[in-house]
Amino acid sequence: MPVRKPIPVFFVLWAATLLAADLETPTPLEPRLSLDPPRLTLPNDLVTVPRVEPGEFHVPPSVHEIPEGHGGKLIELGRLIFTETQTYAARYVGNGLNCSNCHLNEGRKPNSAPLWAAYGLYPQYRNKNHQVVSFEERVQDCFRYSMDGLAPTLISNEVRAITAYAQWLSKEVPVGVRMPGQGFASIQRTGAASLPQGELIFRQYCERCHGADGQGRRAADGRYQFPPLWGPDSYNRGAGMHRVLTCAAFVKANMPLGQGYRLGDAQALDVCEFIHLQERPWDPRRSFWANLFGE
């Protein structure tokens, strides 16, 4: 019979430390006003009145309506983890992003994968996992792929708090119903994307915020004011945003920041094809050779 190798002692101690931290009661937090998104300084020629989209969208509760007590503290912790992931969930993050870099306006904005439209759709089957997953397991995937880090345990403070925040935002949203504004905008692929055209669009609309090298721009405190679109501090190849169609659907409705729907379907697909082909962290599900020679 094959002899099983003993588990290294340092690994056992490391796992026990993480589990102990997860079981701790969250530190009480002082209520903070919601961010006034976008809390960014844009080039003058990008400052415009946001487009008003047709249709009706769910209006989640105001941050001032977060209840008091332990439940309210957990919701507030979830909001802070979501908007300032680098600070409040640093132990599970491997890049320079925050959750709110893709889920804009603190997870509230329609057609930017708002939390209020997602929570009630779980559990659901995911092709990525080839199984039915809960909302908490979906949060784990975000940390592993979009944040290029480690999946928190299901009982971790991070997962519990984000789940509580999402549930609170979805107050009065019917369960199992796909709400207007859920996910990203619809996108139609009408032909092959043009890489040269995609680079031209990036230079014209994207590099002023995300940098000529796509590595983002940092604020005075060293944190990213505008997130990197590729490179070591961006999402990895396993993230949903690495799919050209997903990226294009996000870009169409939300970019340039404050000017959603300025780009058409073909333009969004072109620029996302350009972004897709840039170097970024590898997909943790794939082998060394698959990452090396794959897209």
The other form holds:
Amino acid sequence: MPVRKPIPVFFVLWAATLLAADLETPTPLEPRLSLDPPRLTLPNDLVTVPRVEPGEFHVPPSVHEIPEGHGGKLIELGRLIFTETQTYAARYVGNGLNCSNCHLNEGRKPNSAPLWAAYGLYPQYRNKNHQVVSFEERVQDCFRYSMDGLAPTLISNEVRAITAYAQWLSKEVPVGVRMPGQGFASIQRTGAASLPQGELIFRQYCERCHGADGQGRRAADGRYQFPPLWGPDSYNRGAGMHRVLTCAAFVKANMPLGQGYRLGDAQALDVCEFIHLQERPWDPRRSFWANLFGE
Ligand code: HEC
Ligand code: HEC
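Let's compare: the form predicted on its own is above, so bring in the form predicted together with heme C (HEC).
Once more the chain from above appears, this time first in line as the rest of the complex follows.
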């Protein structure tokens, strides 16, 4: 009697289980886009392995914890205005940005000027305004300059809702204490910036998302999927991001997206120096001539 061969059905079943298991494996969420390997040679001192956010940070409450009732509705409205400013505060916005394009993860990400770390630090003296400003007035400034728009009044729904959202995020954060992760990364300027190097870094690390012309990329619905770094739809020359040092502090900690701390201080400063030279909306505080010939 011939020896029975192993039944291929078992093999098929086994293969099917493997396949099913493979289908169940969740796809990783971070980073949202995978980057190709760099096409050009890296400057020597560039850190090639992405580093994680150094330090431990306050964890704000999750969206699911937004309370019921009128207070909760205001908080949720604030979150929507903050993340979809183009829709929920369109009439106050002059460019193509949303608040959360710079205050990442809905204003939660450490070293991306998170709202939870900001709220308790106001009222605060600001050199820009030469006076003590409230949180609400600080919000107005980002509308004027970062959003190149018009400031909603202090008693507008927009300012009230954003303030409610920030106050809720800052639950359990001590008032008046500068928390780790507040603002952006620290940056040390050593030596003069190099524009050719800045352009090289832009080409190598930024243009694939922000576009070769820096004008960002739009999704099918016309909204920006990748926000513009310069041009008419970007922040204006009065914005904090327009300061090379502030821009570098943001870029160092947060860009390329999902790969914060990949660039060193010098590279972040160089690329911001390059971005800084490009055309963008004028500073609304300055005259026509000052904008035309000034910095
Ligand atoms: C183009 C990027 C950008 C956009 C868009 C933007 N901001 Fe900002 N925001 C900044 C920068 C940069 C700072 C810090 C400025 C500085 O150092 O003076 C800041 C600071 C703030 C602060 C104070 C943070 C702190 O730690 O003191 C608040 C509050 C704020 N922004 C709210 C908003 C709101 C609300 C919007 C949308 C209406 C918005 N921002 C849109 C770049 C941006
Ligand atoms: C993987 C895609 C990607 C890469 C690469 C990338 N960015 Fe971004 N960047 C984004 C996205 C997306 C946002 C908006 C983030 C959000 O809304 O959550 C952003 C926001 C920004 C902003 C604030 C918003 C604005 O439009 O001004 C700046 C400044 C910025 N990036 C600079 C850079 C620089 C400089 C580089 C290169 C060193 C870079 N980015 C590389 C995707 C990218």
